[in-house]
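Listed next as structure tokens is one chain, alone, in the form predicted alone.
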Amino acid sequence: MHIMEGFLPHPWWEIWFAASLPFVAYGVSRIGRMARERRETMPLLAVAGAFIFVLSSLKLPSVTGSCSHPTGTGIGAILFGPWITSVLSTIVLLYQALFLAHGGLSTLGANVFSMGIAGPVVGYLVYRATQRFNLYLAVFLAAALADLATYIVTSLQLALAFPAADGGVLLSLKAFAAVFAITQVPLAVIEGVVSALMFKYILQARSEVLLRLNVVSKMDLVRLQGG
């Protein structure tokens, strides 16, 4: 997904620095004053973002341009909300830009979009209106679909740079998604099960801190621990 280096033409690598910005500039205020308040979620902090580092660096072969792999960003959305993730990710892809050449710095702002952004507020939104039915459901399903709500953002920011001389953006958009789809579906599914069975764990070692975080309630505590 992560788009390489000087890709994007002028002027949308510069307007995707700019959409994304104001959600980075809260999110690190954000942090900034849970450290302050809850200083025991670092650690759960760090592990979120190891997650999505250990996740996204996982390329596989897709358009030209691009390249297909988990997110990681909807487990950080269930746990500290879209605005962290976005930084948590932003971390990341910066990383692995100057590091890894994954991704690139001029398309940084229109990866952590994708990534960091769009996928954290699906993933955050279908969590909190599945939650009530079933909590690792709810996982699942805001994991998967952060996941590829990223891919679609994705092809909508590649579609939008580059419109089909018959057809325009639309068409574009199509082409792109098509050729993400074939492998991103499958790793959206694996991704969410990966994300429930972390959750599950996490919910067993640290179940406090989830409660502190507003993550899970006492109720579903009760009814998963079988009291």
Second form
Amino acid sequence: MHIMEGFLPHPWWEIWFAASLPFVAYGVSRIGRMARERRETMPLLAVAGAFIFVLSSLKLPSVTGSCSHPTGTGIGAILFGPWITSVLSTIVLLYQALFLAHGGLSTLGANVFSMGIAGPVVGYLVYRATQRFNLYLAVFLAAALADLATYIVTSLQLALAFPAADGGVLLSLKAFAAVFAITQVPLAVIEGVVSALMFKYILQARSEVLLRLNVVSKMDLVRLQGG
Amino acid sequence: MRGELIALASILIFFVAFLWTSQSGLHEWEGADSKAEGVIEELTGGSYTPWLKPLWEPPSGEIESLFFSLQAAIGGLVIGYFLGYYRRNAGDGN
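Switch from the form predicted alone to the form predicted in complex with its partner chain and give that structure.
Zooming out: every chain and molecule, the one shown earlier first.
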């Protein structure tokens, strides 16, 4: 979903920087506070960041005949919310921009917005809305939809910057979505499944940290052990 | 166990779908990122040139894969280490 270096003309790259910066800055201050007050959550933060590292390095072939990668931001969004996840995503995107020439520094703002903010916000809201039905299903939906939302936003960002001469933004959006969003559907499903499995391992190892982070409730845990 | 089975089954389905598409028709399996570049070229009639080049590009595909696998390895290590740490602290390891 990376928008490549130099591929966003003025004023769009500045706009997306301005949109992302406050989010990431607030995320950094949240991490600082968490490091002081809840040290026991730090390993979990590392796991959430590493999960994004792993998943976004996998370029998977999709049914449309091209390759794309999952984002891995769903777990972070569920555990720590979208603010902190935006910081984790920024680290990954910087690594890829500097060492792989994937994405870029001028387009970092836009890429952070789609992968680090829009996706996690969707994932977080979906998880909160569905967690009372079934915890694992909620994680699946949150991660899959966070992934898809990221690619839809990328398509929108490109469509806004490159509206079609006749047909405008909407036609461009269709063209970009055909490349990004359709390819992404099967990958989003896989990401959802893998995230749910990851969540299960975290829950098995340290359910009390999840309780303290307010990710799950006592009732959720009782229900899981009951069935 | 049920979670693992579901994950395994969906990855298998995904793999079979991949085999199926690669059997039927010609696909280049290029990155969606570069495909989007093609769309930009089409929409602008080839008039857009990126205004900035990456600071550094991996000199070859092999070196690019090196950094990609490094990325996955770092992530995998951190996940394994901390989940292992958590599990030990959880007591009986279950």
